[in-house]
Amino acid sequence: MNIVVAMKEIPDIQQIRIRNRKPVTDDVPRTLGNIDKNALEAAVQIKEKTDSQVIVVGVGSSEVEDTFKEALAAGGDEARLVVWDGELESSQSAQLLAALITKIDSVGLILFGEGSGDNYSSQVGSRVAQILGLPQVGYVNRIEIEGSTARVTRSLEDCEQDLEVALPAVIMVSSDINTARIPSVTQILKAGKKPKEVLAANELGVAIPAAQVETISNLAPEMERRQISVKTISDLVKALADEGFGGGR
């Protein structure tokens, strides 16, 4: 069985600057989203218990091959990637990923993080499931494979739900399903020798639909600082009391 893990190349959130309430991503390195790494870890753990291969797929910039070396170092056996320089919204990403997945034989399980590390729209996994005509389960924090069935636990707002789903299926995992492993130096060096296929979008033979969602703005929240100067503990206590945080008895 092949386990496909869809991962997204995003700007390194820790290095994004804010200017005039807008994110500045110029010269920010690309990385993989944290919940995507949880999905990869879940796939690797299943591989360690079954006769499976882990294939990571993704769509990204011209640097996508370098970005996905981290996924191969962390346990992916091979990568299938599509180069797309420009913005894509969820419906477009789903079309490209679904077309990429159809080129992979013997797919038994397709894993996504429950949301990407940048937009967190939580749409792509469901859209891919719909395109491929496969069952889907979201917010999963446990996966066990038994033959042609996956037993999963999904975390809802007020309870946990145990389900069985026939394979192949699409499963979106939550961040608490595991702790993603950190590749060793040896694994990082070996990752460069693992199989990779990098395609241009037009090589998939699929028409990219017009964007269905338009991002009008992406602004950081406004923060107002009172800029009250305090020099002593007494000044601090008075300032807090003036703001209603005196905690008097």
Contents of the next structure:
Amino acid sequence: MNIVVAMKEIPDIQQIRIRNRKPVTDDVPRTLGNIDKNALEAAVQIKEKTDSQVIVVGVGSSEVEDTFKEALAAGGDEARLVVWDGELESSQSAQLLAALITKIDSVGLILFGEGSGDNYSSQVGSRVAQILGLPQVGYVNRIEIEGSTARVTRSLEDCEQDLEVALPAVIMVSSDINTARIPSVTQILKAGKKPKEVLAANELGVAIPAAQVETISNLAPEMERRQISVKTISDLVKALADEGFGGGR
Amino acid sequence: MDFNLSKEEILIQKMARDYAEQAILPVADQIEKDNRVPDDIMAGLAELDLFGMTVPEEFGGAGAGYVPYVLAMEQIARVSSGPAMIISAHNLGLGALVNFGTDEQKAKFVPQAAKGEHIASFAFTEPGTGSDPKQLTTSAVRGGDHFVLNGTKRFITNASYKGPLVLFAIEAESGQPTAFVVEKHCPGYSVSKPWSKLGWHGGDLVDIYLKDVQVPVENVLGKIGDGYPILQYGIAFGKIGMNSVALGTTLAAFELAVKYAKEKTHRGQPIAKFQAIQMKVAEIAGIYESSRWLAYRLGFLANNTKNYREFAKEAALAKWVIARNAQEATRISMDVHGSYGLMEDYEITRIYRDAAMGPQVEGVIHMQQVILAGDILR
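Okay, that's the form predicted on its own, but what's the structure of the form predicted together with the partner chain?
Okay, now the whole complex, with that chain kicking things off.
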């Protein structure tokens, strides 16, 4: 069985600076999102118990091949990548990823993080399932493969739900499914030698829909200090209550 | 001239930083208090191949070379100097074995050490000598197919761990300093309790007592009388690790100063708003950058140089500058912390003590200046 893990190339969030409330992403190194790494770890753990291969797929900048070395170091066996110059909205990413996955044989499982590390729209996994006509389960924090099905646990707001889903299926994992392993020096050095295929979007033979969502503004929320001074604990309690904190009384 | 790190180098740097923050940071205070690195941290470092980074793949290492080694060591030392000190001393002994060992010696001693199953050491210093081979008193007397070693070695890192020890003694017949590979904890080998030292807690520093220790003839490293060039090699290459530890200390001093300057308020505003603090932060930033590029460059030279005399000069220069810089950076960072910086609750106290070690260990910085000047003025 091939386990496909879809990962998104994003700017390293820790290195983004905010100027005039706008994120400055110029010259920020590219990396992979943390929840995507949880999805990869889940795939590697399944691989260690079953006879399977982990294939990482992604769409990204001209640096995408370099970016995905991290995924190959952390347990991916091979990479299938598409270079796309510019912004992509979720519907476009889903079309490209679905086209990439269609080219892979014997796919038993397709894993996503529940949201990307930058926009967190949580759409792409569902869209890919829709395009490929596969069942999908989200917010998963446990996966057990049993023959041609997967038993999964979904972590919902007020309950944990156990489900059985027929394979192949699309599963979106939450960050608490595991702790992603840290690759060793040897794994990092060997990552660049693992098989990879890097395609241009027009080589996939799929029509990419025009973008339908336009980002009008992307600003950090304004933080204002209220400059409230208090002299006694009771004044502090009252001030917090006035600001809407300290409920329950 | 390309100052960019490769993707692999960036990933190795990140790997070490992630491991240091996730695994070592939670026990950093414990390492400081116990003066010992927990076994699970040693196992974790081994699993990440951090004990065999510079060892060629054919001997079981990762074959990463010295630049990734510097990058990783800096990140480990940024969080705790003890584990970084252990790796540095291990590489000192292991490097001598890889460079001067016979194929048989390498096959016997290197693979387990490269995997971190054994921890290597390098023993030159004695109670009566720090860097002068002529003053060695440890003796090696030939007796059939083995040498009999007697003497005391002082301030030896990693000597309590199981593994190979590159040890220097005067070979009796030639009267020349000679290097031997001793298997630690063999009959006649014993160690003192660890020295209680100012900084770099976690890296054990002990004295070794050799009482009629028998070492097979095939354990002579290089040839009889080769002790001095092996020592010179070790002193030069050992500085790559020592510099990385001091660099990690400098980085920690910088980050702690920035964090404190932004968090600590005075008259309603962060002290980062005051020019006196801004100038101190700028000063540490400049010190860190000058150390960083010297340390990375020494790693690059170690990978590429064939001229060991030239490398020894570069290593001496880097050592005195980086070790002194670490002390200067931690002093200024402590100034930023003000009186709070004197309190053990604040990490800067540990960093400050760690920074005092570099200038005195593995060749005092004044000796490095004498080596450098000797080359410049010859």
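Think of the rigid core as the biggest set of C-alphas that the two forms share within 1.5 Å after superposition. Just so we're clear, the structure is a prediction, and the values are computed from it rather than from any experiment. Residue numbers count along the first chain shown, from 1.
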Check your understanding: For I18, is the C-alpha shift between these two forms 2 Å or more after core superposition?
Key -> no
